[in-house]
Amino acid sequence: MQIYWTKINKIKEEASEVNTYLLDCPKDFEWEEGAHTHLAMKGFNAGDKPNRSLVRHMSISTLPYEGSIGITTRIKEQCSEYKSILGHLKVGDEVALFKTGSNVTLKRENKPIYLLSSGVGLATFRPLVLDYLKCTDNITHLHSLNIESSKQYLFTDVFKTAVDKQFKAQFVGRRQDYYEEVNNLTENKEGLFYIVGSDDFLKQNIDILLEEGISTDQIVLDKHPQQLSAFI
């Protein structure tokens, strides 16, 4: 397993309790839209066995052409040891990256794609939207629906409706409004539905989709193949 040690070059406040950590790109480090990685704090591999409390599975919220590896996460006042350490890091501090891959790349199958997310889960979809806006080939249209109860919506510079690109960005603050919109989206029985959020959020969305006649092969989750059976 290759471990890439890299430094924080910028910390950007996206909203209250939400930061993006922009990291230098190590030589030979590659990723694509929808990528995840393991982000580790110093000391995670100091002992005989890795200290798993200093490692988290994180989405990468940027694309390679942006020049930095972006990790967007929410850090609350009451948080885990890991998030507390992350919250105290500064520009120039080192972190480690390893086991990078993607389960949610854009499927260009001449079908509409619906991106369903909750809160900071939107970070996973930011690169997909950028990739789509750069090249819309073989996707009939793209629609992002995000629920954020605080109404501090993220990445509004990217998630803004572009009629000429067949892209719609939609934010809602109430759960009831969100699920009504999901039901509306299922009227298109040919669509692909990407879902990112907590496990409960995934299950609630999947239940609605299946009830409305969407098949399991139209549902895309940010999960490893061996984890999918727990959801669909």
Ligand SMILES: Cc1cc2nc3c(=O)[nH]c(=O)nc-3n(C[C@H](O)[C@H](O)[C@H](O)COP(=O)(O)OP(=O)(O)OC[C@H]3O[C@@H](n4cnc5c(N)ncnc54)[C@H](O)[C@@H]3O)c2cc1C
Second form
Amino acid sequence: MQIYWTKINKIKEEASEVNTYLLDCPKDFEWEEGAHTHLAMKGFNAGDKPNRSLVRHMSISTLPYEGSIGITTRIKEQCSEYKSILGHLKVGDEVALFKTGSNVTLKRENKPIYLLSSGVGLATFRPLVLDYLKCTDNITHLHSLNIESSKQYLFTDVFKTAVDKQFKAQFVGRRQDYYEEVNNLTENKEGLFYIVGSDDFLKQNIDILLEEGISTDQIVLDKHPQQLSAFI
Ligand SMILES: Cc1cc2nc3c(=O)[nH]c(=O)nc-3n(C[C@H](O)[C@H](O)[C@H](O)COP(=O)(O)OP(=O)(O)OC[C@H]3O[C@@H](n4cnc5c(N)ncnc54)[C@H](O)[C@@H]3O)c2cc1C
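Shown: the form predicted on its own; wanted: the form predicted together with the ligand:
Up next: the whole complex, starting with the chain shown before.
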């Protein structure tokens, strides 16, 4: 397993408690839209076994052409040891990245794509939207629906409706509005539904989609193929 040690080059405050850590791109480090990686804090591999409390899965919220690896996360006042360490890191500090892959690349199958997310789950979709806006080929339209109860919506510079590109960005603050809108989206029975959020959020969305006649092969989750059977 290759471990890439790299430095933080910028910390961007996206909203209260939500930061994007921009990391230098190590030589040979490659990723595509929808990628996730393991982000580890110093000392994670100091013992015989990796210290799991210093490692988390994180999505990469940027694309390679932007020149940095972006990691977007929420750090609340009451937080885990991991988030507490991350929250104290400064520009120039080192972190490690390893085991990078993507389960949620854009499927260009001449179908509409619906991106359903909760909170910072939107970070996973930012590169998909950038990729789509650069090239809309073989996707009939793209629609993002994000629920953020704080109403401090993220990445509004990218998630901005663009009628000429058949892209709709929608943010809601209330669960009731969110699930009503999911129901509306299922009217198109051809669509592909990508979902990112907590496991409970995934299950609730999947239940609605299946009830409305969407089939499991139209649902895309940011899960390793082996984990998928627990959901669909
Ligand atoms: C493929 C994939 C991609 C992901 N991408 C992202 C991403 O881009 N951004 C992102 O933020 N997350 C992402 N996650 C989730 C991430 O891996 C973490 O599980 C998540 O960020 C919570 O980590 P944590 O250390 O805050 O909480 P955990 O330690 O996992 O604990 C869960 C909850 O318990 C609470 N908690 C834990 N310890 C304490 C404590 N000592 N005191 C009080 N409360 C506590 C926290 O509020 C936390 O919400 C992704 C996960 C996967 C599988």
